[in-house]
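We begin with a single chain expressed as C-alpha cells, specifically the form predicted alone.
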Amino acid sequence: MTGPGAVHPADPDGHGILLVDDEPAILESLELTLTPEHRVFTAGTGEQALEILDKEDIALIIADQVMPGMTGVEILEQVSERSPRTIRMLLTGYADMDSLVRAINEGRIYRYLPKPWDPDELRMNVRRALEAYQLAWENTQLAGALAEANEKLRAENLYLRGEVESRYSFEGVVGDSPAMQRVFDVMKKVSETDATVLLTGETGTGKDVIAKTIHYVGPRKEKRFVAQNCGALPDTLLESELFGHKKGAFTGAHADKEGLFQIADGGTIFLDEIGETEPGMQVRLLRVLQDGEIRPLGSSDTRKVNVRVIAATNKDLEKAVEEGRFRDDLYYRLRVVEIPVPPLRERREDVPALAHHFLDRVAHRMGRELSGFTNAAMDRLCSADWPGNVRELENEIERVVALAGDERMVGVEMLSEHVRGGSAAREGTVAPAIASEPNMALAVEALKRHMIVQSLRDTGNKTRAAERLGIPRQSLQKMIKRLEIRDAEIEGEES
C-alpha cells in the first residue's frame, strides 16, 4: 500500500486528484480504483491535503467527511478559497443530512459519494468531475482570448477611426486656390449643422471625399457613414437598398433586409449620382426628407429614421427640373446648402499639392522610394486639362508609381503619353492650353517649351534654334535639360 502523501505518475490528461481520508484502508482502496487512469495523492489529514494543494495543480479533490481535526466540509471550504477551480466531492458513511446541506452550501461541493461505493460509479463520476473542470478550464482560456481579441478589435477600430477622421478632415481636403477656399468656407459652416447638402460638380472633382469630410469633422462622426451610387441600380434594387426590404417582397427575398437609410440612422447617408434617380424613387426620398419616415419593400409598417442627407450630382439639376425629368419640390429640398466642387482646370494651382499628396499616400502603400517630380513632370502635370480632374490625376500618379521601378524622381517620360502631349506638341497644338492657362509662371513655361519645341523643328539644330529664340546655345541646351524636352519630341534635331 502506498502511504499518505504519495503520488502516482501522470494520467494522459495531466489532471491531478487528492485524496483524503484518516483511514488508510480506504485510502488504498479508492486509490487502486482510480491509480491506473488518473494521477492520484493521498493525504491522511486536512492540513496535509492543503499543503499538496498548494505544490500541486489539482483538479479533482475527494475528502470523507468524518475525520479528526478538520472535517471534510471544513477541508472543501479552504480549497474553494484557496483553489476555486478544483472539484470538491465529499465522501461520507452517515445519512446526515444538515452535514451534506452545509457542505453543499458552504464547500460548494460537486457531488457527494456515500459508503460503500461502486467502484465503476465511482470511476464514472471522477471522469465527469475530470470533464466539467476541463471544459471550465477551456472557457476559462476561450474567455481570456476571447477579452484579448476583443481589446485588439478595440485598439484597431480607434486607431481605424482616428486615421478615417485625420483622412477626412479639413487637412486632408488638398487645395489652396480661392476656388477651394470657399469651398472649405462652406464646409466649416455646414458641417457643424443637421442641413441637407448638395455637391455639384463634374465627375471626378471630389464630392466624396467632401461628403466624407463633412461627416467626419460634424456632431455625427461617432455614427455611421454610408453610400449609395443611385446609378448604379435600377429602380426596384435602389429602392430595396435604401429602404430595406420583408421576406417575399419580391423573388429573391428570402429573408427580411434593413435599408441603408436604417443602418445610417443617426449618422449619414451620401447620395451620389442623385440625378439618376427615376420619379418613384423621388417621391420615396422626398417623404424621408419632408417627414423622416421609411417604409421597406413589402412592408405596411413605417419607421422614424433620423438620417442627415448628402447628395451629389455631376447634372444640371436645374435644367432637369424645367425638363420635368426632375422633382422641384425633392431638388429644393435637397439644396437647403449647395456646394459646387469646381473642376480641377479651374483650380491648377491646386495640382502641385494634389500630386505630392497622392504620390506619399501611393508611394507608401507599394513600398516605391519616390521623394518627388522634377520640374519638367509637373510642368506638364500642372498645364494638362484633366478631363477626369482629381480622379484621374490620382490615378495617373497610382500609374507612375506603379512603374517607377527603382526610380527617385519622376520625370516627364514616366508620365503617361496624353499628359506628356506628345503628339498634341508634335502637332503643334500647345498654344491653346497655354492660352487658357490662369497661372502666369506655369504659361510662361508651358510657352518656353512650346517654343524651344517648335523651334528645334522647325530649324533642324540648336544653334539655328538658339539664333531663332534670340539666346546663347549653351542657354537653349540648360533649359532643354531642365524643361525635359525629350528627342521624340523633336523630329529631325542634329547637334
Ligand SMILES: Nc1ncnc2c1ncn2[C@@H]1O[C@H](COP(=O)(O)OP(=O)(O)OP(=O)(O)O)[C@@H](O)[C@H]1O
Given for the second form:
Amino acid sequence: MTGPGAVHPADPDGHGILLVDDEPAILESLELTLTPEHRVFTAGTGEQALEILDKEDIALIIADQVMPGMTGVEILEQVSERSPRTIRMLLTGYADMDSLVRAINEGRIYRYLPKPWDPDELRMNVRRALEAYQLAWENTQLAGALAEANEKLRAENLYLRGEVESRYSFEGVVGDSPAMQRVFDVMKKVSETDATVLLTGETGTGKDVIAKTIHYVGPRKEKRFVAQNCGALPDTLLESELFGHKKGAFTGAHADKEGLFQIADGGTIFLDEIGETEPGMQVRLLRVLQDGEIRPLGSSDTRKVNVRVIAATNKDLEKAVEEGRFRDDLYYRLRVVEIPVPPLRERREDVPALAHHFLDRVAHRMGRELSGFTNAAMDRLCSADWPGNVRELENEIERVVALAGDERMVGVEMLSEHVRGGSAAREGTVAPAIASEPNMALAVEALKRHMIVQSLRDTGNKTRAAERLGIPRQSLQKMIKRLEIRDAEIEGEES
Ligand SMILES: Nc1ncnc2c1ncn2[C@@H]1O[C@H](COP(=O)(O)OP(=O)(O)OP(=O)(O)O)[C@@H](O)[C@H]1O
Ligand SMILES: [Mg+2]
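With the form predicted alone in hand, show me what the form predicted together with this ligand looks like.
Starting with the chain above, the whole complex follows.
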C-alpha cells in the first residue's frame, strides 16, 4: 500500500497525481490540463514531492528531469523505493536522452513525456497509467482476498475433518451412535482429571480400549499405562503384581520386585475384572485409593504413589455389593465416574462404522482387496445380536477376510451361519426383530425380507408372490437380488 491513510476508490480518477517541476508556469499548465478530471498535487522540489508522497495516495507521479536539486530520475528512484506501486513518468526534453534511456532501461520509469507535450496525448497517457495502477491495486486486493479465502477454507477443512473424525470415532474408538457419543463426551471430560473411573459393560464392549484412550488423551500420557486382570491370579500373586514384594517375602521371591502401582507412578493403572477381587485385596485397593499408599509384600514401609485408577467389570458390582461379596466403600471410591458401555445390540448404528473400521484394518493386514459390504451383508451384520459385542464383530470380520478369495465386497454368503440367519430368521418371525429394531431403515428392510420370503413360501412362485405383494414381478426379482434372499431361505432351511 502507499502512504498512510491510503484510500483506494474504485474509480481510477479518484487516485492522486503528483506533479513535480521547478518552473511554476509548467506546473500550472500541467495542472490545468489534468485538474478537471483528477486529484492533482504539485511540488516545486524533490523534497516537497516526497513529503506529499508520504501523506497522500499517489497513483502517478510526473517529474521534470532537469531541476536544481534532485533530478527527476533521482526523485523517481526514491519514489520507487517508498511507494513501489506508484507509476512514475518523466517529463523531459530530447536534450537529455541519455539519462532518459538509462532510467527506462533500469525500470525506474513507466513512460516518458516529451516536452513540449500535447495535452490530449498527456491526458491519454495519464488515464492509461491510472488504469494500470488500478488494475495492479485490484490484483493485490484479489490476491489478498484469495489468500484469505484459501486460509479460511483450509481451516474449515481441518475443522470439518476433525468434526467427521470425532463424529465417528474418538482417538480410534469407533462409534457414531448417540450412546457412544455420550461415552466420548464423558471420556473427554474425565481424561483431563485424575478422577477414578469405573467402566461397566458386557464382555467385548470396548472397556479396555476406552481405558487406554482415557489415559492417552490425558495429561498423564507421557507416563505409563499398565493393566492388570484381577481375575487371573491367586490373591498373593496379584498382590505382588500390584504392590511389589521384598526378596524372600514368599517362596520363590528371589529378588525385590516393583509393583505395577510403582511402575505406573504418575500414570494410570487399569484394574480389569475388579469384581473378581478377594476381600483382602479389596482392603488393600481401598488404601491406595484413599491415601495413595502402597506396601510391597514382605515390607514394613509404605510408599506414596500418584496413580490414576481406571477399573472395569462385566459383572453387576452393585449386586455383588448387595450380596456382600464386594465392599461398598471400595465400590463408591471406584465409581467416582461410572461409564456404562452399552452392548452392541443396543447401538446397532455403530455396526457399519465398526465393520468398515475392522475390514479396512484386517484387509490391509492380510493384503486383501475387500473394500466394503453388499447391502444385504451389512443388513445381516446390523441385525445380528452379537452377544460377544464388538469383539465378536471384529472376529467375524477377521474370519471373513481370512477365508475370502478375490472378492471385492463382502457378501451374505461369506458371513457365518449365525450372522447370516440374523435374529429374525432364528426366531422364525420378523416381528420381534422389527419391534426391537430402533433404526427405521433396517426395520423396513427386515419387514420387506420377511414379507417376500413368506409370500414366496406360501405361493411357491414369483409371479403369484408378486401379485400377492402387490408389486410388479420385476420389482420382486430386484428386491430378491438386492436382499440376497437365497432359495434355501425360502425353502425354510434356515429358520
Ligand atoms: N468402539 C470401538 N472401536 C474400535 N474397536 C473397538 C471398539 N470397542 C471394542 N473394540 C475392539 O473390540 C475388541 C474388544 O474390546 P475390549 O477388549 O476393549 O472389550 P472389553 O469390554 O474390555 O471386554 P472384556 O470385558 O471381555 O474384557 C478389542 O479388539 C477392541 O479393540
Ligand atoms: Mg477387557
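Given the structure is predicted, the values throughout are model-derived calculations rather than measurements. Numbering follows the first chain given and starts at 1. We call the rigid core whatever largest set of C-alpha positions still superposes within 1.5 Å between the two forms.
After superposition on the rigid core, the Cα atom of E74 is displaced by 2 Å or more between the two forms.
When the rigid core is held fixed, the Cα atom of A132 travels 2 angstroms or more between the two forms.
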